[in-house]
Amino acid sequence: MKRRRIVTGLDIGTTKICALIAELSANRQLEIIGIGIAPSHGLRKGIVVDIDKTSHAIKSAIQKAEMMAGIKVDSAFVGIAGSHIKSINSHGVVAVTGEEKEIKKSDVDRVLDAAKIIPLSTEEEIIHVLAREYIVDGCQGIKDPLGMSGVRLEVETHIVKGSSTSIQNLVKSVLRAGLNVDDIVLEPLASSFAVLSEDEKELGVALVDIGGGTTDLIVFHEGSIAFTSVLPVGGNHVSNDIAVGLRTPVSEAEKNKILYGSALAEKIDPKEKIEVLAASGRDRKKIHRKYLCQVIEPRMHEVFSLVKKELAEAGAKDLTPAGLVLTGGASLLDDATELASGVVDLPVRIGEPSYVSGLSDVVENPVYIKRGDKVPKAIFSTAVGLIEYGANFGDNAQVENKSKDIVNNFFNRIKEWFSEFF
């Protein structure tokens, strides 16, 4: 009997831990299968800043995932964001070895291993190089070089960074919570394998991934990676505002942004009123909620306008012809893609994964409100991204993925300095 291809996508952001198991058949095909959520406690703008509430929080979103699909897993694809994270392009050029010309995989390995000679800092380490398009005696545009002939092999590739300390925190916190990790992955190129299409990325699209603690911006052009961001702003700067504004408990303020926000607060009734908890904890006062949403929208239209000054400043605006694609939590509030396309000019859609909403529907929810008793899909967008990379991890040649060298250094370090406690 064939073993079961077990694969998990563990999602630890600011605001939630999100832990998804799935099962790929025979066929490729991803069923899944255990979903856990948690609250997070342990982070700050996407950084851990206590890994002892992130592993708890972590342990408990993963308990939740096995409970349902009735199985124990033991390490996971982890997805990592955060301020810290910085990209650039780069360029590497080699000479084709072997008599007959033929381009191997070793000279694949040794173009890309002379791309990542990049400017690192000591507080440095490489999460990914991702091959935007090789170049093969100045033909351009060729997406898989190998068997293809030639003396000169070149590639552009897009090289994402992030700090040594932050990355081995999470690792840590990961470790911490019983769970080894199969890879470290860009969130925001994990949400893309969830909910942008190919036909997207191949004329162009910008992914905008609005989470709790920031807000991570990744474009496609003809099929690859052409700029990737991390925002410091995100939903939880939402939540803040309306807590000072509405002089209510932080809890609170979250709570009446999911229930009644709007990103356009000229659309909402003038007349209409809604209750909220005073700040006391104790006293419910009443308001109108087009107040609610004038204190919403200037902190959404801040995301959109940084946004549109990223483009601009990357020269990526002209890329992206299919628009923008949103999703994260923060992207469900109502009127959201009516503002951001009024601010950045471009078609505007909410991104959600397509096969979650059989088990969102008996999720339990501690972060977020139900709506029509449903969970909102887009919550999942980086996890279900997380288990469909795991599923295809060395077959999608676009991606060449070396944090796996990263993660094995640190969990011996790591497993060293546990051998100590335990």
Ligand SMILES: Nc1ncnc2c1ncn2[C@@H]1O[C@H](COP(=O)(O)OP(=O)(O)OP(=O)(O)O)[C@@H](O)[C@H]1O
Second form
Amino acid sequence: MKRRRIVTGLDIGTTKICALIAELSANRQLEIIGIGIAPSHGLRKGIVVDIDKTSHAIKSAIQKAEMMAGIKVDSAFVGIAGSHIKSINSHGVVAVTGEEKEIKKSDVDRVLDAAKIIPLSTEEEIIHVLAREYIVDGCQGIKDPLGMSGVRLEVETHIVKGSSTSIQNLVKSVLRAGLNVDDIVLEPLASSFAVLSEDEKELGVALVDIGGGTTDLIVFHEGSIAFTSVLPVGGNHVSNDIAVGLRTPVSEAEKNKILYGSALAEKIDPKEKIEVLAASGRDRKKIHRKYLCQVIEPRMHEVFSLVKKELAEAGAKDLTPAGLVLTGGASLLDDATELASGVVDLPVRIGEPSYVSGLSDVVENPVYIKRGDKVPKAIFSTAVGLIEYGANFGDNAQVENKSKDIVNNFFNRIKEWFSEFF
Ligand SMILES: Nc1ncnc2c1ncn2[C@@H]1O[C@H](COP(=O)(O)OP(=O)(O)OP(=O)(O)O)[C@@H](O)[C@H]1O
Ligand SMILES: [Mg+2]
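Starting from the form predicted on its own, produce the coordinates for the form predicted together with the ligand.
Up next: the whole complex, starting with the chain shown before.
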């Protein structure tokens, strides 16, 4: 009997937790068979600050996805973000061993280990060691050196590291929800699998995932990762600005942003008025729609200015002729692409995963529904990317799992302890 391979992606966002269950066919095609979304309350700027609330929301999202898929899952590929994430490029070099001087898996593992020797504080750990290119006897640009002949093997890597505490709190939240962690994956890396084309990655492109609490950035050049970064600002900051500026509850601010907001106030008719709830939560008042957009525009401008600054500091702006691809919930704001293009002076498009066709229809999440639209696919980019990552690298992911092992072992010990007792 053929074994079904099931891959689960768990996007633990600041606004929502999204679980996707997919089935991988023999020809490695992914079919999404379950989807669950739950509002998230235990995170701030992409970091778990309340394990209980986070694990409850994870449980709820997973249960919804399991119900739809008609199966139970026991582990998931989990996304990580937050401004504790730092990344650096590092170089490794080793001599090729063996009589025939043919590069083997053990040589590749050793050169990646050599590249991993980077300054790391006691509070940090490595999340990814991503090979950008291999160099065999001075010959550059090699993507897969296995089986090649040579005496000297070098690698250029992109290393992603993060705070051990933040990683452990994320893993604990998943374990408490009754799931094991297959792997921890940097969210923008996951999203890139879902929305970027191979041509864009080859030419040079920056993916900008604007969520609720963070804006995640990843730059590809010549098919490899050149830069990653997580900025602590997102769509929730826009909603808070509106709540303060319009003196209205945050939930009302959020609704008005989605229904009437624009990133370019100049496009709005100065005479058009909208009705918003007063801060008391009882009376309604009329305001100019243009005023709402005048509150939104500076914050969105700030987001894209920060992206521009990050790209400039990393020396990455000239590496991205394919421009910016925006994804994530906050990228759906009207005129966001136009504003972004003006600020960064590059072409900009919206990126969304193609896998979730049909699934938007079944998800009930009115928060994201604008003027009767379906749930937009851009909010699934990270979750779809996580299952793509799991399907492609699940068997031999190049990821350090110190925290995962520590916490898994800790919980297994507690489980054993309990089972001995009862
Ligand atoms: N149609 C829309 N127009 C404008 N903003 C929107 C729209 N739909 C969603 N948003 C905003 O997108 C944000 C949530 O996006 P998303 O679901 O990608 O975040 P998240 O993954 O939970 O958070 P993060 O990745 O930052 O941890 C919220 O601020 C929400 O207001
Ligand atoms: Mg997100």
